[in-house]
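The chain that follows stands alone, in the form predicted alone, written as structure tokens.
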Amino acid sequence: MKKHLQTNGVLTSAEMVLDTARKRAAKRKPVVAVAGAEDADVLKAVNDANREGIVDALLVGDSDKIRRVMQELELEENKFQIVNTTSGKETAAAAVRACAEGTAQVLMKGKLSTPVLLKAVLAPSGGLRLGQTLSHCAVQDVPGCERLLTITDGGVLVAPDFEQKLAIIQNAAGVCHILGIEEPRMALLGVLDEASPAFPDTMEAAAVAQAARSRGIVKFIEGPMTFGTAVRGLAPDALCESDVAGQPDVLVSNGIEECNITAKGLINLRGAVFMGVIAGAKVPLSLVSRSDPARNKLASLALASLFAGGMP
């Protein structure tokens, strides 16, 4: 992972996120409530994060299975507190309750379906709702890029409507603030660099950008903008100017498929380090994939630990 010098409190690499998480945890280590902890990959990730001094953990799920997996991984059985549950619904509720009561400050998905966990998070009785739309932010440390690049939403909203896109932008701005970026620059992705009735998504992108500015959600946001223009900048013969092109902090996609393809393309082709978090609830929700390398899982938990209490 690359490591850049910190400028004006802005975190510009995954290594800086990890370093900052370690320093903060030395004062107050956040607890991660793992919903469905009977999963080897998740337990490895949590154990690695604990060994790095980033988090403690509350393991929720079938206690016998959790201990069995810990034995197979040769982990200390008494290292973390275990809460026994007997069903997916009960597991989700118990993990959410721990976060709502303040016992845990981060919620992590383990061997449990995402819809079951999100249903518990969004339940009025769960205590985690803030009245906001939930959305996923993929913060990426891309080799050759001097800043962290957030791509959204690739994990919650399949085909966001106008208002949901504004909520996605609001959540992404919050994540950027945690990274020390006070005024993030955002690009709404499109097939063209200008709105055209032939491509309805570009028309909506322009309208969303205008609404985000007029509502004071974010100052620097433009769209539609092709991926190439967003990351490389305007063409030399361009007749316009841009505050975003060539220096985006956030790329906002039209839908979950587009976002997944973009994010995973950077991971698989460029070796980007991925840090994923779902924002919009009382606590951050961390999801890791079985296919994620260990460094990505560790970095994701580090980001969630920072998001849990906000940057000092």
The other form holds:
Amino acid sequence: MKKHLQTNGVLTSAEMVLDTARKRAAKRKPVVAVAGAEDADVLKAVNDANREGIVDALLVGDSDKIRRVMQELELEENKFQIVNTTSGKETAAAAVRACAEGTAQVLMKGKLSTPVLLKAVLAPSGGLRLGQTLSHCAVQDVPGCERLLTITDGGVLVAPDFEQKLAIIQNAAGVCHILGIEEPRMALLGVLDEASPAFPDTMEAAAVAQAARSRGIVKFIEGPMTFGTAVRGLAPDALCESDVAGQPDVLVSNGIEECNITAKGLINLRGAVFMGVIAGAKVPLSLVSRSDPARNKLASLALASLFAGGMP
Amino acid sequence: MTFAQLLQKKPGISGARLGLAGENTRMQSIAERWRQEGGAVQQFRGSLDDAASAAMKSVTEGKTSLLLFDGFPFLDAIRQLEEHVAPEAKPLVVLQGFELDTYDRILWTGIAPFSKWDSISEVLPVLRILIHALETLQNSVVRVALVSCVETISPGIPSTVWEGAIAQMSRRGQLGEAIIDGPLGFDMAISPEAARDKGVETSIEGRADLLILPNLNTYCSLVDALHLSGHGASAGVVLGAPCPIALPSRFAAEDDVWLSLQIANLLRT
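Cool, the form predicted alone is there; where's the form predicted together with its partner chain?
Next comes the full complex, this chain leading.
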């Protein structure tokens, strides 16, 4: 069993992410600014994380509605600070401002549309821009895998171009650093294990891998590589060697659909624990889906809280 | 429905003339097992190109009624088979099924790997082939989820547009009895709870038999992911050729190769 074994400071399971988040929060508990907190599922997730000692919360939204939902959930009325707002745009701006000013260290999407929140995050002034592309990382604890497997980007960039793929790789490397992986091993997914003009995505994967190495973004990256080869390793009769096959930390997909669907396949049919975070801004952005099991919501907030010292 | 239930429905393999292509050692074991069940076996040796050529010739001459290609890279095998199949039969369609301990029915997915797969005109003929195959196998109404990363039709995500249009055609009764809906997130397709939690009304109700995926990249990655740490059975077949072809995954265990062959045999009649 890999679980609970911390090897060279590398976190290899969702349980280890939770443990580490608890330990760090014992010294200084990060605050989550919840944009659109008038939602029972979101409040329950935040309250669970608070009860686990991982985060405090700043609830932003319609204060009357928030208090009503808190009553329904039988939460203490004054447990969390509330900032009253009257529109989605105002909610997004207030939550982002709290993060920009340092009052909160994690931004969480509640009952608010993602585009409205991202617009506030990316606002030229007062936003949370770092000047780099935002991308979503799905960190998965997959039964049978010895290490956490990050799949990206299944949430922000629909069809990333060459430069955006490099930004996705950069952001994923940042997430790996948070997990204690100094030199992450990455595979750019493809339908083949070699570049072929018949499949243009495989040609781009090869070029992106080369660019990522030559620009010094990441040392160990290969592509194209099929999901199976990446995770299981090269075939016994393979004519080459690989620093990545069989031991990837990150799988970079060709587009949002491939990543989103493959990640959900692992979660729903292979029992993976999912931790999602949007990286690339000054603070991590946590998005949990209403249909996510409670353990995934908790783990996502724990992962986001590990960024509390600042984005790498 | 389970694979075991599927296999109870039809007669056995007696009299079926199997053509085998592949050099791996388990082929001998498969051939022996087939003979013991009363079937005839012919083996095609050499390169994939040579084997595909000889196999299709044998099928055309009526000497082989069923094929098994094992141990070849998936896309290479399809490409070679397409080259040796009559042009009007293109594109070939792959159908892959999984029996998992986390889902209460066989979960199928299919695609035509060498089609553009970006419009109704590309997807619809393939969808009809897949539905017909599953109706033949399962003898029941097929639930088809057109899967994407969102539940709304968005021009920014092109697959949602053709998926939404196909779902609308189904609602108007243009696609037979199959229950078809999309675009749907993966969880909506296979989890009744997810559909309920998100408040999305869908005729699939989280009980899809067949997943239609947005592109080949997604198909390949999802199929590999479902094989990962797999507890359960899987079967792969190729449709659209003059005879059914069993094409198990490169990660398939010998039992899965045999299962693929049996599923292909069910489609023979």
